[in-house]
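Below you'll find only one chain, the form predicted on its own, shown as structure tokens.
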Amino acid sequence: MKRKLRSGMSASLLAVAACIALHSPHSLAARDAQTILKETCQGCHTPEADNALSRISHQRKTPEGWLMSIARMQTMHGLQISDDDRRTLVKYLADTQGLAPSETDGVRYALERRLNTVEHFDDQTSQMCGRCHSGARVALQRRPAQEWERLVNFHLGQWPSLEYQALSRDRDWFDMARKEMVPLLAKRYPLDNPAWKKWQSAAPKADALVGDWSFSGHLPGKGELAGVMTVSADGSDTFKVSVKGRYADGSPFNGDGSAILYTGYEWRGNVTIDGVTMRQVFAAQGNAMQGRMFEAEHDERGLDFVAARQGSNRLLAVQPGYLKAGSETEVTLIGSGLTGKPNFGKGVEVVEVVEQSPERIKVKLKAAANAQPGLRAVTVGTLKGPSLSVYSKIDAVKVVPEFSVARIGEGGGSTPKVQGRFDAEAWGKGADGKPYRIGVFPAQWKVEAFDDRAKEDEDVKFAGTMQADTGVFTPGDAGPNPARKMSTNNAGNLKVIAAVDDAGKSLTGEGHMIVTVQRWNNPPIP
């Protein structure tokens, strides 16, 4: 039997409510942060000098990190706090004890819900921390040595069986954590960092983000898109958002919503696109935004997003980003302040300018039959941006992501399925013989048994279905399946195979996908 929280809300429902709260503007009726700290938090956190509170004042985190801390106080310690007060507190703590942009570099994939990212940390961090949660969760917080040690103690106190689990029982985990990991983490992720102080003094005002933004994106299984996002002020650090765009195939990408800015650059939005609620997790600095949009109920269904404020000068994207030697095609440049003649490098001729505006230039290109394969720098006047790939033939195909996890779901339960979504990347060889990425190509998709055991268990039959023309894999239903041996569930171990046609020649690439059980514990930072 599941225990109920004192508030009467289940852990999963609390997580959903907390995530919605993070992406929603706060109510004007909420108490101010200092009152909440004094009247709600001070019962457990001791006042210290300079208006500090024990534990709280000795940490810095992202908005998601502070949200998780408050949610843990609710689930584990019976904290009673309203949604409005929680929003206010997260906003205050993220603004005053957050991370500088440079402190999130390299680990934003966790905030952006890129859950098939393969992390690369040192062996010690991977083994001591990364076996239970992402290494990014550690890298997205800052503490002094004493607080890192308290976090170690908390882990062992909260999960006393920890030392008996894999990668702990074969070593003196607690001793290593205190004596080796604490100094390492305190040095690598210190509370006091000049980058944070510099950002606090130089962070721009939120109204600098008001205006029209040209954007481009890519959604696996669907393709490239572009459009304009209009941002209007709706209070202090809060905005109304309108999105008007379309995919390369002409289908619309339109919607409206709201957003809130944390820490001077952490943009979090809720936008309903064609009836589907999507989260926005962007880093917004100066005249640029970059991050990911993903469905609220299916974070695997997400698109890369990059934007430039109209009136600035930036070339964002070349769509499509490749051209075959000896052929003609239409290419669209997306950006802001696009004035002047576009140039695509040696061996590529602009046959016709079909359409031109400061945000969008569509041209017809022709590549010479003898054009050297490789990357070409693309310029518009004095602007430089993404490159154009010129190729004579495809040398190899790669499945992206190379390794992924999909999850069974539904089947009478409330937990949704988690799809696998893939792209087929074509690669060529340059004149120097070195490989270079050509771009994402249409492909025909299928799955096969990864090994003999998967073949024997008929994983291809039971684990789910691959859409042949999109690279979207939908797992099977959750729960026991009487049709399988021993009535086991619909998990599986599969190869993902993409076949790309290059002038009548089929080239294939392979990836690996594990189809596993539901994701019961799904915090904002995995």
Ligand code: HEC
The other form holds:
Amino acid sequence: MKRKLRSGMSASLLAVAACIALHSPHSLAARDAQTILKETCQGCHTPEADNALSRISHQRKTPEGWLMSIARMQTMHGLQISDDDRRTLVKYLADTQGLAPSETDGVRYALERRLNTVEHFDDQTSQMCGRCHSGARVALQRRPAQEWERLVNFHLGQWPSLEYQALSRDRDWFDMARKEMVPLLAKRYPLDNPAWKKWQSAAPKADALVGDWSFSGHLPGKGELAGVMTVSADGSDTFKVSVKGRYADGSPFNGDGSAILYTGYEWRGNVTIDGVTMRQVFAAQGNAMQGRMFEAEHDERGLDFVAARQGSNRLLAVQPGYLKAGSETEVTLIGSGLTGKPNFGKGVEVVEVVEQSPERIKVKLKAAANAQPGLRAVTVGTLKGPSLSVYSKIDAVKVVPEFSVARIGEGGGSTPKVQGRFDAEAWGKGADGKPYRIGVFPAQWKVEAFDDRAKEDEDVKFAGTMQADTGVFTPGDAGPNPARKMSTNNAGNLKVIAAVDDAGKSLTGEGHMIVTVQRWNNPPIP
Ligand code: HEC
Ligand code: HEC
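Same protein, the form predicted in complex with the ligand this time rather than the form predicted on its own?
Following is the full complex, with the preceding chain placed first.
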């Protein structure tokens, strides 16, 4: 059973190949999963009662999680498996030993590849487990105590030097992992959970997703967009997808591709939008889809996506989501089944309905000069959800993300640059004195040295270029730079500054961006 890894294929290449595989449907000639388990896994994994296999049958995880485990079998243990067989297995294992939607709540950012997320786990979990990879990688698995313990043993066996590293050499890591973390993890993330049983029996059939979906999105550096995604069946749990939309500035956003559904709700799409391959990682449940859509080669370039199936009744978004007291503006409501006159709350008047369909209502709004600053619940008939911010002046500007990592790249190497992409969020002060989010505003952008060290090393000059009107930062080339002190690379430590104009008054916000080296190891779950 044990064979050598195909020569010339590095672990990271394999991970990339594996990731593409996850988003594309398996071929028709696919072998049955049980046969594959028997023929390719059973050589190392012992058969148990009830058709089970040691280790494999005692864990539940996401499609990405299963993919990573099998990819590890390939890179570390010499498993040989065809791409088609691996696809079949990932699909089967994610369907039969997956996570219920509620079990992924709060940690979907890792699947959606929001790599600038600052995680909030308890100190012990962060220090013991969240220092090499995300805490989400842990939170996206379910196992009994014995399997958590084996995982700990595997970590120390595979990477014995972990005990000498920071946050290990100051403690008895192995002892604490076994005696403290294992019981904690088994309690927090148990294999048996009523939510999973319930989901398995209640999950809707995949064809419930076929139809037209009205969507709304936001792309940092570009703004809001909306449109229709058409989903048609193309085999069992696989779909053809076409996307037709528009950015707020009127420019089109079109493309098509395919998608596959894991675990009854884990939607993974692969669409080419205006020539660029993008991945969709959505939770698709009932009449709602939500998640993120990002470029395959640049996961930092992506948009928040929310959609409602046409025929259902849902109000998704108000674009733009703010209005200045004493002013008039056009806003668009996006959703499905929108009928009746929209209401925007106290002090906001609908001057004119410019356009109305079940998916879109465009209205001209006027806010009274004395309208109270704060959030208004927006309603259309009985539908509610989004809010409109009314403001009289901007109180503060926040750079989002507040802390981020960009990466140098190219420069003759094969690793692309990882850009910084920012939004300037305006905040107001409500009548109660509490801050509230007004929304994303156009801004003028620049970077500055974060500290004296960065100033002395001229990081601003070398680390990359900020596009002043979009907030898109493109890092410098990878590799040593002879123009820098000691020919160091183009890394840098920068402040990101956004200036927003509010009736002639400029307000600034500040974020922090580290420009660092390439990410060599880039698995599906960070
Ligand atoms: C050549 C031997 C070998 C083959 C073949 C093999 N495995 Fe493994 N597997 C191992 C070893 C060794 C471990 C324990 C160390 C580890 O987790 O990497 C393991 C552990 C696992 C685990 C537990 C991982 C964890 O995080 O606890 C899973 C799941 C798994 N294998 C799945 C599979 C599947 C699915 C196949 C067939 C496609 C397979 N393995 C084939 C050797 C193998
Ligand atoms: C020294 C760094 C390090 C520490 C500390 C660490 N991990 Fe990991 N962990 C790794 C690496 C590397 C992998 C990736 C293996 C692979 O390529 O699949 C991994 C993989 C995993 C996986 C996925 C395994 C699978 O196949 O499903 C889980 C779950 C996990 N770690 C949990 C933990 C937990 C829980 C802790 C704390 C008790 C922890 N890790 C601490 C480095 C670390």
